[in-house]
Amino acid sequence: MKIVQIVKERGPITGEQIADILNLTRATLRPDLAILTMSGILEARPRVGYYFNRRSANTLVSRAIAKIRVKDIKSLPVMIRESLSVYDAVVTMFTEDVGSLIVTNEDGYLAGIVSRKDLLKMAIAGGDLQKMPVGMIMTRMPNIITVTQEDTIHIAAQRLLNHQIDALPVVRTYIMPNGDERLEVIGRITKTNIARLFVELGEGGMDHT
């Protein structure tokens, strides 16, 4: 949303200029710019920059992605138990090369999510990372943004952008014998998933039209 507002007000504007305004690197913005450009919200011209496309709702890509479901591009979730230590969570995050970890309870249902920022804050605070469970610092249900595998990619992209997060757990609801609802994690959707999809659409590698 911030990128779109900047381009509306200052476009045409280069990716480097947008990154400078947001105090971020160009590489950090690349997935966001790919999403916005390939969805038709922004347009880009070589040696000119990005500008807002007021006809984006009518673009071919917009119509194509409206038909694509989360289940078509979701990836395997990277999950840990809430009893795992913060230290082991840090190791898992870097080993798996992900920006966030999905946390489950002892029964395997969604309990929370922990980001790089959460782990960094804990490391800076100087606590004993090997003794503190990740459940102490994670964002807990019901404050977690999720999608189902039948949601459209457009919905997933909107939630990623609106909530300024990098990944969404893909869930399905499980009804316990006592009637309580639990969320089973069956995948994840990230900015990278969506950016890769738009690249494939642009190259004609996927037939969703």
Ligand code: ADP
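Rigid core: the largest C-alpha set superposing within 1.5 Å between the two forms. Residue numbers count along the first chain shown, from 1. These figures come from a predicted structure and were not determined experimentally. What changes on going to the form predicted in complex with adenosine-5'-diphosphate (ADP):
- The rigid-core alignment places the CA of R30 2 Å or more apart between these two forms.
- After superposition on the rigid core, the Cα atom of G187 is displaced by less than 2 Å between these two forms.
- Comparing the forms between these two forms on their rigid core, the Cα displacement of I165 stays under 2 Å.
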Second form
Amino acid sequence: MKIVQIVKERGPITGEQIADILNLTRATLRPDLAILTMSGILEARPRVGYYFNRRSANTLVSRAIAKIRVKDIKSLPVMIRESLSVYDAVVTMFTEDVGSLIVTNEDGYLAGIVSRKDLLKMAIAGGDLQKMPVGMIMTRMPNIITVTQEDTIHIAAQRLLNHQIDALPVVRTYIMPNGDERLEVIGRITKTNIARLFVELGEGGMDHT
Ligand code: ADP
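Same protein, the form predicted in complex with adenosine-5'-diphosphate (ADP) this time rather than the form predicted alone?
To see the whole picture, the full complex is given below, headed by that same chain.
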């Protein structure tokens, strides 16, 4: 990393000059320089020296991102039963400090999702929030956008953006004895998870390269 930093700042630069800066001999550096040029991170031109290959740095970033999976960054799901009231949903959203709630049916499987604006709409409409079940106002299955644990975070981020939503339930498919499929909720991914990962990657804190 030190070599790459030096070449980024001062390239093109010769092997001798890099060795001088690091107080090492040219021979000691030879294997490191060989790896860095073979992997395409640095390029070497005869009689010019080493310089940093920006395109390969981009590929390294995308390769690192492609390896991170939903299971690596998911949060615990925050859920509510569909028979509970809209009022209960507002209270849960405040106590759990989240922007959307995953709604489950009475068997505990994914039924829908309810967001801040869904609840605000009901508040404006002015019904009895204590009597109205959250199942009546949620966005429901099969229109819920989900991810699985093994999906890459790149796919998760694409779904959040493409569908203009803030949260995705992380699900596992459960086949009922009669062959019907149900989705079991095992986590959630929000824009906050993606932002947190972005910060960690920026600080070099998550080792996925
Ligand atoms: P906000 O209400 O703060 O704008 P979202 O952008 O997440 O929050 O939600 C926008 C709409 O999309 C809401 O009606 C919500 O019910 C719905 N929605 C949220 N998440 C999903 C999802 N994963 N799949 C399908 N619909 C969703």
